[in-house]
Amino acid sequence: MSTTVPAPVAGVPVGPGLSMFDPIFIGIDEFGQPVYLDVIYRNILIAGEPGGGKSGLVNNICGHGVLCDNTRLVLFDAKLVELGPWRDLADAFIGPDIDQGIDVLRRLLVVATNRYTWLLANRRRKLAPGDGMSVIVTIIDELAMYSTVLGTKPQQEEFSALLRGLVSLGRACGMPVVAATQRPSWDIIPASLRDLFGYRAAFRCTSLNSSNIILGQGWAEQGYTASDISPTNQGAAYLLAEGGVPRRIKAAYLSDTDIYNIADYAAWTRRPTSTPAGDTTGWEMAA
């Protein structure tokens, strides 16, 4: 008896099987157990001294995001090279241009407001996977460049105010924020901004105070201080989740080759296909 092999179905490309509603694997804890984060309804603050391993965690989140279906990235990177491998996969890539950064944050706040209007009209309080809206992940590498270095003082203050608004509004409407800085000081991370981040990761710091600025006042005095992380232990951090106690983790490491390979594969899965009439890809319309 002959067996007929079915012909491949035309028009069904290989695509990502992940979702931003899935937990993101970020590394292991001190007992070797895997650590996952539910970023979709949370914001995450990542800080520590240069060379501590922050970029590893940031790139893990980027790598997950680009492999997810119905997910868009908005990237801020004043140095260009930290998030640069993902730039062609982002809806917007902002380099050392604070005017562009302010403009993009304003647009994101409009999208967030539109989404809340939709949620209210549908008697809902937060976005769900079946709603069909894209998740928009905003990732900022080296927050200090935009809040204290680039542009004028009024521009820096406007950028910080807009970011605070996005962090406040984004979590329930599918627009989480990931922010990283190597300068954990009160002028960069005031308590009013830090406390809006449900997740905080403190990589090696040079002082108890710097660790407290990231995790929250009083944790260092209880023995949870990133200043006790060895300078040679890159990728180690204290992770604080909402309502929990800081725990030691080791962020998974992606080499430059790994990052570019993931970016290339993600670009292939996101390659243009036929678009139905009337469809739009502009994220201003995503609300």
The other form holds:
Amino acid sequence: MSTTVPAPVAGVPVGPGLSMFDPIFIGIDEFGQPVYLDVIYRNILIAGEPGGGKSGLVNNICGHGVLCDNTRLVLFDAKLVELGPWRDLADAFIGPDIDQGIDVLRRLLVVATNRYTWLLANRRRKLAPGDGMSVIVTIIDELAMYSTVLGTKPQQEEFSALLRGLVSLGRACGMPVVAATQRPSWDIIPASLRDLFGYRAAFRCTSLNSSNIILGQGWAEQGYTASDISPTNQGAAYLLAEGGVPRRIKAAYLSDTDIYNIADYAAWTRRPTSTPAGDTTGWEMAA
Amino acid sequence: MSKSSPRRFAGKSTGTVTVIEARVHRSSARNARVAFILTAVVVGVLAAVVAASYWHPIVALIVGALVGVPCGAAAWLLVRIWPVLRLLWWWITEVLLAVLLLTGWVQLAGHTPMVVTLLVVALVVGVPAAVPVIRRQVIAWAWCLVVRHRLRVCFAQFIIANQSGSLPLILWARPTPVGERVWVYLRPGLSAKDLEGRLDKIAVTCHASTVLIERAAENNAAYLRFDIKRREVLTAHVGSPLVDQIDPTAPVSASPLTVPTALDLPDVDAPTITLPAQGKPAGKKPAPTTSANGSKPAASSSAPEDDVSDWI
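Previous: the form predicted on its own; requested now: the form predicted in complex with the partner chain:
What follows is the whole complex; the chain from before opens it.
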């Protein structure tokens, strides 16, 4: 059942003109204005009820990522179908297999550490667009599957610990993490991990408390609660990002056809390109 | 708006509602007196000092008094009629519009025959009414005029600000896709926090769905932005611009998948359904070897062997 695609050796996209350093269009706000999100240098936690529209937002970020130049995707999806369309474009696609997930997270942490050493050697503290290093976006759909359901208790704890390391390390070295789950309470995700996510998107919740868990304590009391989103209005969410106050947004919707069209196009522009000389495997090059 | 008209006697005779009005009125009278004295003294002394360099000091004093008292009287008058001036200022847009329209109508009627007059009026009224884009713009801007008055009603009626009863300055308003946006400069006695608790009442007064307050300037807490919402845009379908970036005729590319054949419950052996909750095997339901429809559960070789070994 676990579908794994080996990391494509020719995984350097040259066709698409987008960049992960560009703001990503994710939808409109309540005044009809477009909402953009700077995913690079930020970690995003997306949460809300099943059927709230989380995967729409995740797929927007994914779709942008695959069309970006010099961008690698690492996808975790225990449900397979949400991120499955992008599996051929990702450097790693992890299904319901926590061992593989732990391996990939370990590799990512090594890359992150190496990048910081590189940054230190270059007397810098942060990756810039001109560095030529690839952006490695880690996208996790249903984080709870890896932290509570799959594997044994020690494995789950190791997964959470490694992810915490990646979330805290990856920000400045071009390795952002986008995680989606249904209810990020402490029994699903350690609070220490949850609080590392700077940006939050709260899709519909059933209670004020659930909304507070996603956005942070106290927002519901100020009137920002995802429980007032209509259940029929899929894709509506509260986004806590720039500005410091949750904004009501509606995430852009990509139909299945759109997703597969984008995936096909991205595969078309990525795959036939020749491998740059000297680049043998993607991961070592990224490091 | 009724608040600004002086009602001294009503304020004195009745109860709590009009106490503020009386206080406001008293403060207006006191302010006028203070303005008179201050202006008269300051202007008089200045005038006397200037005059002293030309004439004898006593003559200069008399000149100073002669100059100062009329100036003080002017200041007193200005403060006393200030409520009326304020009222005029609030309605200045409407007053100007009415004057413009009436003048235009009179001039038009006086200089053209009746048929032409009616034709011009029909065009001026009919074209904006018939073209939806213009009509919506006109209505949106009309709402902007309305909403500024409604906000003032809010502040005057149930957001009691300070002892002198000064109202916030209601600045520019402009339409947004969902309603209007109004900039407001708060006077002492109010804060954004005070207003946040009354947003529902403000929405009711503005005939709106919801009202949102945001600070309009990072460095000034008094400068606020009111977003008045009448329409909902978040129920709309939002397309992604990524779709326009791609060529939908790209060749289909997908790595082959090994599709499992065990797609129904009887096809999967009981022991393999070990979804471990918290690490312990969760094969709670020992499924019968034969299911209700009598079909033998197929020993599914396509079940994930590697996963099973990990789970236990």
